[in-house]
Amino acid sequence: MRLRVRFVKLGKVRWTSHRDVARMWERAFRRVRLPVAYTGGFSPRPKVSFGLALPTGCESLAEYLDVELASDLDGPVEALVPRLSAALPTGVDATAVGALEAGAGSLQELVTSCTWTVELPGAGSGDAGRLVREVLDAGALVVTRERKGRPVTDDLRPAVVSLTVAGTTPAGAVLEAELETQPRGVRPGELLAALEPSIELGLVRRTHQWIERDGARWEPLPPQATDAPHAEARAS
């Protein structure tokens, strides 16, 4: 049996590394006595796989993990949402859980795009609108990035599904961007820095991960998943 869990990462915990977040979840599974399956060999590891990596310092309302169980649950799947949240540190909460069908693909393979919000400190709606127009009007946004120790040149423009000014806050303007994740993911900071290398970003938050196929798109949750609202109450 495999479960897919959606969770949030908000507040100070956004500075926690992916490795440390994985350890948080391993401890939470032990605390709620989830019958997690383990790999074989000399160093058995829990069979837990995470979705697309979240850049350190970013918040998220839409993180996902898959966990394989060694046996079926004693109780209903939906009861896991509050139990897991209570076993996790402040700022990390489970918001949905569901059982996966046999043969379901991995999150890394399935997710095709992500939606982000990006704060631009000190920028007004006019400045933000100019950035949006420059990105959307650009024929190409070429950057050179290091991959496996080698410089690789990429054009980021094809990865921009949409980019809009979502509003303003006392701190500045807010952009909303949907960016493709395949064949290689693009981060909001990389995209905007391709236009203005000195640009300053405020809070960056991933709000959705999407699977798109045959003209339709949906979030990577099983149809029967017990959903809970995106809650920010425990962030600090």
The other form holds:
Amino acid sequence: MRLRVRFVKLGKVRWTSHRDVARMWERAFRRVRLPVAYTGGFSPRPKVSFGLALPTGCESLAEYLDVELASDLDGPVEALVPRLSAALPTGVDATAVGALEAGAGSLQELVTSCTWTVELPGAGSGDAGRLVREVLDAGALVVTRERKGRPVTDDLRPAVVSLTVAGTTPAGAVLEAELETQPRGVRPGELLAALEPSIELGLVRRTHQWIERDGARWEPLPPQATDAPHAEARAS
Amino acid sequence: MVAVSEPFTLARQRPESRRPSTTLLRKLMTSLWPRIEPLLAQVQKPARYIGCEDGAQVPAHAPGKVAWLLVYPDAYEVGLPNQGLQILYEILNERGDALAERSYAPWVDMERLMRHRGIPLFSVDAHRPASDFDVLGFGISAELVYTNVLNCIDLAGVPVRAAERGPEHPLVVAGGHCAFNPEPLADFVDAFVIGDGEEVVGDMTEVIRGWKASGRTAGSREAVLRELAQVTGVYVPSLYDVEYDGPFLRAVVPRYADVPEVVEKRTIADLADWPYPKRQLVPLTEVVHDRLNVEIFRGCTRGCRFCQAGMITRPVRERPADQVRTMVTDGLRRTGYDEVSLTSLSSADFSGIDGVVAGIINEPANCGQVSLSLPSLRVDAFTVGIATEIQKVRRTGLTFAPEAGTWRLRQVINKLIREEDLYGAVESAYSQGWRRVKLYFMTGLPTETDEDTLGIARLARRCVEIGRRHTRGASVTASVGGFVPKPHTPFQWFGQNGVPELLRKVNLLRNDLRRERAVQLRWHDPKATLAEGIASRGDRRIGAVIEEVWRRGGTFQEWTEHFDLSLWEDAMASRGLSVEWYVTRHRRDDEVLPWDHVRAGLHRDFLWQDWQDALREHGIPDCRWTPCYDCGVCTGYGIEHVVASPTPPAGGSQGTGQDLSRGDAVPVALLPVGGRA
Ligand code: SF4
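Switching conditions: you have the form predicted on its own, so give me the form predicted together with its partner chain.
Full assembly next; the chain just shown is listed first.
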């Protein structure tokens, strides 16, 4: 049996890494005595797979993991949500759990884009609007990065599905961006830095991950009762 | 001339207005988090600074509570697992009149930003500035962190020199094994804790509570320190004058009649009374020893003559096996760890260890596969048997510590492992599926000849041959560390090997093993060994050296990428101090040693006799299971070993199977007690 879990990462814990989060989950599964399946061989590992890595320092309302169980659960899967949250550190909470159908693809393969919000400290809505227009008007946004010791260039512009000014807070304007994850996950910081290398970003938060196929679009798990931000986002 | 960087200072009130103003108070009560968080995107490993561990506490501060900031003066990932600090953290927070938060040395990138923005040292629990605390309590387990201690004091906004502090500054306290020679840090630390901290922090809290209640008036600092000096196990260096006779010490004498001439260590009689940590901290990010740690006994009487930890923590106090089991089961359930380490100086010596291990491995309440680790000094088939029981799956590497390459030299250091014991252990390890054996050695030991040094290569080679009979890929790693003589050990009089001599020995080994693919040789940097030697047996004059190394930017000296011997050598030279005199010189028997006024309970005569026995290549067995040598600890403090079994596990008091149980036949002649000590 495989389960998919949606969880949030908010507050101070956002400064932990993707690998740190993986370890938190392994400990939480043992604390709630979830019968997780292990790999065989020399050094057995729990069969847990995470979706696209969240950059250290970002918050998220939409993290996912798939976990394979060695035996079926006794009760309903939803009952796991509060139990897992209680076993996780402050700031990391499970918000939805669902059983996966046999043969369901991995998160890495399935997810096609993510929605992010980005705070621009000190920026007014005018500055933010200008930035948005510059990105959207750019024919190409080319970045060079190092891969296996060699420089590779990428055009990030095609990965931008949408970019808008979502509003302003006392700290500054907030952008909302939907960015594609195939062939590689483009991060909002990297996109804006391609335009303005010295740009200073405030809080960056992943709000959704999307699966799009044949014109239809859905999230890796439907919103659930325990999942307030997602229920709201869907309703709006 | 050395360019001295401007020490960091916080905005402080003027001397004439000693009482903090209300606006200042309000500022101090605020969490620094909003100012810290913007820095985190710019530093490596930001999770070092967030706290939030499972088990972390955010205690309420109050005028009636003594606030301790417990500081581990090294990087978070090294300091977090420190059990001593975690134990005191819980004990203090359980008290109605105290509270404790934690801090670790900020890494160099973070420190630079903090100094730039005027952010002081802060707690990771509530991100309070150090100035919110009454005590800065350092846990010090290695000499090379001394410059970090100064750096943390300075970052806290406190003058590094104790003499320059006023009533507005917290008290600076230090404990841990290094406190057994407090003199190198005597100028910077207000009070040292010698020995076990469990009880003494309570006694200190009561004294400091009075100081806090009195409003810390002018001159009160001297009074509270004088009062602390009355607490058994507390040493206040500013209350002692040091008299010199040329380069030699003549005496360290108390300045007042009520200050003890000799400070005796504190020892808790029964570990069963202290089942701490009850809520071991579970970090959110990677740290060393990231697992459940349960201390199964404290103290060790194997009598390895190089080992300071063994000498200063006598006698042996075992935790009852039932309590061990409960702490393991509850701890695993609470933390979610799948690995537990049963810690002590030599865990295979615990009475009935095989039963305890089997109990943990087979306990149905422990969820899933639990792996267990057991630091052990024994080198025998018994230990391998336990290891096999423990590691059913991952049999990658097993570690033994013969420490010296020949039986002759092992008798000198009192590590009574015969060659056949080692080969027997290695044979059973490889035959039971282990593929790699790690061997720990020291070089630069007393009486060591080149034959002894090369004995390391010979042993390693022989182990590979044994391994090849079982697995083609058998390999051996031999780690060689330079020996640093430590205070309160029989080797405290020995002149350490200098850098060229250690390098020569390492090169002997490298040449000898050049063609041996299956033996990997690792060695510790002899330069770091030298710097450690300066601090290890230094006296009060070394304080100025530590200060200069720190002022020239020499922090994180434990880290290869930051260690710089030239800083130490320059500082020694600029103070007119001789490295040779402090490090490589043999001490005379009538010499006053800088730590003679601090006592670990061991008679100086016992140590001297043991040193003479070492030179005569005589080993002595473990006093846990054989007659007492009257080293002074049990007799002097009226305490005794707490062990559940009158016989050593698997026979043989050194765990080697040989009969060394006739302690009275061992050549120990005790000199009269109470001579010059
Ligand atoms: S006093 Fe005797 S029994 Fe106690 S530690 Fe010393 S030698 Fe061993």
